[in-house]
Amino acid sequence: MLIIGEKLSVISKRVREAVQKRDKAPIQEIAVSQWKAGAGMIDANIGPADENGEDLMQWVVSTIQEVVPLPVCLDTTNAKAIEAGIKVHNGEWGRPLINSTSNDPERFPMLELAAKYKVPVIGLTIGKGGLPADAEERTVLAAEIMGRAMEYGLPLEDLYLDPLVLQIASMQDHALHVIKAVRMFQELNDPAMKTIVGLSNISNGCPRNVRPVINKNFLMLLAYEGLTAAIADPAEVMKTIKTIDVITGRTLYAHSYLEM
């Protein structure tokens, strides 16, 4: 499973201040720590970035890739900033990932960029009509996003479907809808569609000591259903991922499997 490190987000005060000051040190320290913890990609969440978004995304991407040989997930609602990030992204480390398009017309430009630059994109199963009610509604939205992707010329293998993880503290029933949706999404195509979640969304609003417990157990349930990728804290989940791989036979058991 691909783990995309979630820690470089302007929601964090430390990251936000570093971005405002163009201070590379904290950004690179966080990026390196996530890489060493097992992340296969780094999420660069710069927020809406309505002002100077293009310069900001280019600075963040370049800052990360100066020290980490990984691709970057470009995370903003600013399409111009996404395009700017794609242009400076070091392809030696793989293709960037766009986060994200959806069934909202305002997000269609992200799909256009994915097709134009031949890079993968996350398709978030939400539209202007509000939150999806259940797994079935999420699957209808996913099918519509898939159809639009093909219209734009984006190969379906470059589309990651996101079932929209919501807080268990206030929307407990949606946890099971998300698990079911991950399974249903894969049945929409042959070969199976790729799936992704923002893992820590499930525990938003929960006590700090409870959050990792919920995150890791939710991840195990999703992995059993075939989840492809998760935006998560690699330091928190990599032992869980390695254990899942052993239990499901994806890797050969050894007493030292957690160290491998």
The other form holds:
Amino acid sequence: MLIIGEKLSVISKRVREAVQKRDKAPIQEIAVSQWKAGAGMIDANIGPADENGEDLMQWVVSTIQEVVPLPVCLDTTNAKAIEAGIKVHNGEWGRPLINSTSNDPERFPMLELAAKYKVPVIGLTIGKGGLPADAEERTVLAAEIMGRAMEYGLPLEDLYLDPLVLQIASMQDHALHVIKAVRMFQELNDPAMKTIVGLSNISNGCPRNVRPVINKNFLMLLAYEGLTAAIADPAEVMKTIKTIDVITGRTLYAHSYLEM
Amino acid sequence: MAYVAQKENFPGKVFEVTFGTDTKAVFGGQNALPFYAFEGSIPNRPLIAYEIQDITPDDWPEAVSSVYKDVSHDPVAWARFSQDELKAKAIALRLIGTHPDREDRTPAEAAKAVRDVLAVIKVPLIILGSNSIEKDGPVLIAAAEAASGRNCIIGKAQEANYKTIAAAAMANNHKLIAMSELDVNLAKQLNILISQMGLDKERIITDPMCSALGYGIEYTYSVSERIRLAALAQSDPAMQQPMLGDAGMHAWKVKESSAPESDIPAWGPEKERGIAWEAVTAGAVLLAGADILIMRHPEAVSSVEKFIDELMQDGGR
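What I would like now is the form predicted in complex with the partner chain, since the data block earlier showed the form predicted on its own; can you produce it?
The next block holds the full complex; its first chain is the one shown before.
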């Protein structure tokens, strides 16, 4: 499973300050530690970035790729910033990933960019009308996004469907809806559609000591349903990923499998 | 519609190992199952090394010991004979005389045998201990030093003694055989442990443990297959090492290759039988995935070389 490091986010005060001051050191340190911990891609969440979004995204992408040989997941609602990020992204280690489009017309430009630059995109199964109620509603939204992707000429293998993980502390039912949606999304196409989640949203609002427990166990259930990728903290989840690979027979067991 | 054979391509590949200095030998490097060149690339044919020993063997059946009767008293003469007369592409010197139950030779004596042999051969050398867990450490440390700079393969490192032997390989720039006992998970574990010591994973050769036809070869076969599939299908870096088949030693140890015809007339002449036993054992481990074999009888070696020729014809297509 692909783990996309979630730690470079302006939600974090340290990242926010570094971004404001254009201070490379903290950004690079976080990127490197996520790469070393097993991330296959680094999420760069620059927030809405309404002002100077283009410069900001270019600076963040270049700052990350100066020290880490990984592709970057471009995470903002500002389409211009996404496009700017794609332009400076070093493709040597893989294509960038756009985070994200949805069924909300305001997010359609992301899909256009994905098709134009031939880069993959996350399709968040949410529309204008509020949160999806269950797995079936998520699947209807997924089908709409897939239809639009085909209209724009984006290959379906470049679309990662995201069932929208919600907080277990306030919307407990949705945990099961999300698991079921991951299964249903895959059935929408042959070969199976790719799926992705923003993992730690499940434990948002939970006590600090509880969060990793919920995250890792939720990931285990999602992995069993065939999840392709997760935006998560690699330091937290890599042992879980390795264990899932052993239990499901994707990796041969050895006593030191966690150290590999 | 014409039949189109289903082909499977694998993401992983077996590491390629080169050893020796003057005349080098190379094996591994393929991304396909044994002899399945139609599914991938097999850049190197399996390599056969001739076994020699540091003392006159007293446990080899007549059928095979007679081949070496004029040279087996002296490892140097034996090495020359194997290289010059038998055209060995590689030689495996088994320091069996160091075993406490044999002559209990010292590490210094072992080192001398290694130096003497290396002085007269150009082909690459494999240096094997006597398979004594305690003794192989000091013996292989001395032997590895004596062979420093000659890019040999040394072994076998096992779970109970890998640290000293791996350190000796690292310090003297040799390749290392890691042997586990017919257990795919322990084979992987040993490779991980050795890599964690700092020996490059591409310098390890896995010995899943050979066994003779009729004496558990199906276990060797199935463990080898699983190792190879982990290398190819899962790109598992702790399983991508080429594999060794120590076939001669096992084949010539069993009753079927040694019992004289006079004892069991129905089995026919023992010489022919022993050679066939070694060749079939070696052929089976090749089909299971062995990349390098250690063998004894030149006629068995010729049969296996011919077998390889036929399977590799037109690049194996």
